[in-house]
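In the form predicted on its own, a lone chain appears below as structure tokens.
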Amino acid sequence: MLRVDALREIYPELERHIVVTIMGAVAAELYALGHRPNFFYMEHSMGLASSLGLGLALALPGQQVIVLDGDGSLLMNLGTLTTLARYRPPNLLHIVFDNSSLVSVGGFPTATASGTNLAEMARAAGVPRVLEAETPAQFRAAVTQALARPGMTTLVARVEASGPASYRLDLDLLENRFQFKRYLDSLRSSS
């Protein structure tokens, strides 16, 4: 499955939730579908989207947080799996797009290209619910399941090693930060 097809499957659902993405292809493909003020693109910080998502989920327990991660980023911060499992916020969905490649920085293979299984690693770390998907329909069903039942979830989605034609976001990084903060402030003032 193409990552952009998976994102397209859940895009309407993302409007109601806090969304944090990693840098590179995931951010560019989500942005191309249409930017929203509740999207935060973690540009220039590979491996940290899950950490930011965890902090947001713990700080805003009444809000669903969705992290859009990648295999390369997760492999750079594997300790996040044990931290997610330790705190297990019921409002966090951690989606990992596994393309077995660092496609955003040249296409070098990641450890998943030679057998590392991120879903099994999440299970071994103690993540309470781990789902897997290989088709857009499976992906949509897994996201729907995760959002319907509270519980910390990691979803590993196998995707092709392809990226967008351009990785450029037509959004200044500071403006994204300010928009996102205003969005979070609006959540606090409405509750």
Second form
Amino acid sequence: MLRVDALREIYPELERHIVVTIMGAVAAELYALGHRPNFFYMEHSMGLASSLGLGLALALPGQQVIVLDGDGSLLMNLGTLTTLARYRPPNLLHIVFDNSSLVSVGGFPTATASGTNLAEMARAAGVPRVLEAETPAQFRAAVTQALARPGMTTLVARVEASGPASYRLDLDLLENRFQFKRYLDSLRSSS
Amino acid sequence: MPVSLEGARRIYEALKACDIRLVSALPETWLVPLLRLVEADQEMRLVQVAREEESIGIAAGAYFAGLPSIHVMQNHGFLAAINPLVSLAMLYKIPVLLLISYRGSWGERDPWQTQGGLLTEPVLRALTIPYYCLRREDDLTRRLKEAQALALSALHPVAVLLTREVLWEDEEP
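Given the form predicted on its own above, I would also like to look at the protein as it appears in the form predicted in complex with the partner chain.
Every component of the complex follows; first up is the chain already shown.
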């Protein structure tokens, strides 16, 4: 499965929810599918997208938060799985695109290439619902399942180690940050 | 030589006065009485992290969501959180209120705390993070409110250091 095809499958869901991505290919591909003010592309501090998503989900219990994480990022902050599992906000969906590779920096293999299993790690950490997907149809079904019934979910999706031609977004970091903040402020004032 | 329960209660009251609703923390000896008070408070959410870096991500999420928060850690934990302070909080102009127990400074008896103690203030200065070392006679509510106000107006991390004289009851030297 190509990550961009997986993203395309669930784009209608992403449009409606608060989305936080890691840097690199995921950010560039989602941006190319269509930017929304409810998308925050965390262009650095690898590993912390899920922590940022946890803060959002705990603070906004009435909103669905979706984090788009990756194997390289998650491996840099494995403790986050234990924190997510401990507080398990039911409105948090943590998607991990696992391509066994640091594709954005040239494709060096990560530990998932030699047997580390992130879904099993999430289960062992105590994440209440762990799903896996290898095809776009499975991926869509898993996201639908996760969003239909509240419950903190980690979804590990196997994707190919390929990315877009360019990682540049035609959007300054701070422009994205202020737009996202203003969007969330307006959500709160209208609720 | 116990942790000062009175000091912990004064800090907790200052957090209440700042309307802090989310407290992320990695517990350590000096911080336990304060975190027990936070945990028992129905209006505050305690999020215990496995590593201090997580706290900076949680801080950004809480800020975006409009929830007043503070992030409590030992100074060695602050040293562990430098990268996200730089590449998340400062890069994205996110206010983060840090409450840091200042080990390894005046009166320290544990040798293992001393190197971190020597480096805490120089590293804060190098990062351009404004900081204030609380003294026993301080109006803690005023100092915490000032730190919170500066973080929000500067869109920058600000640190309040919990010194031994605020949090520890030493025997007479």
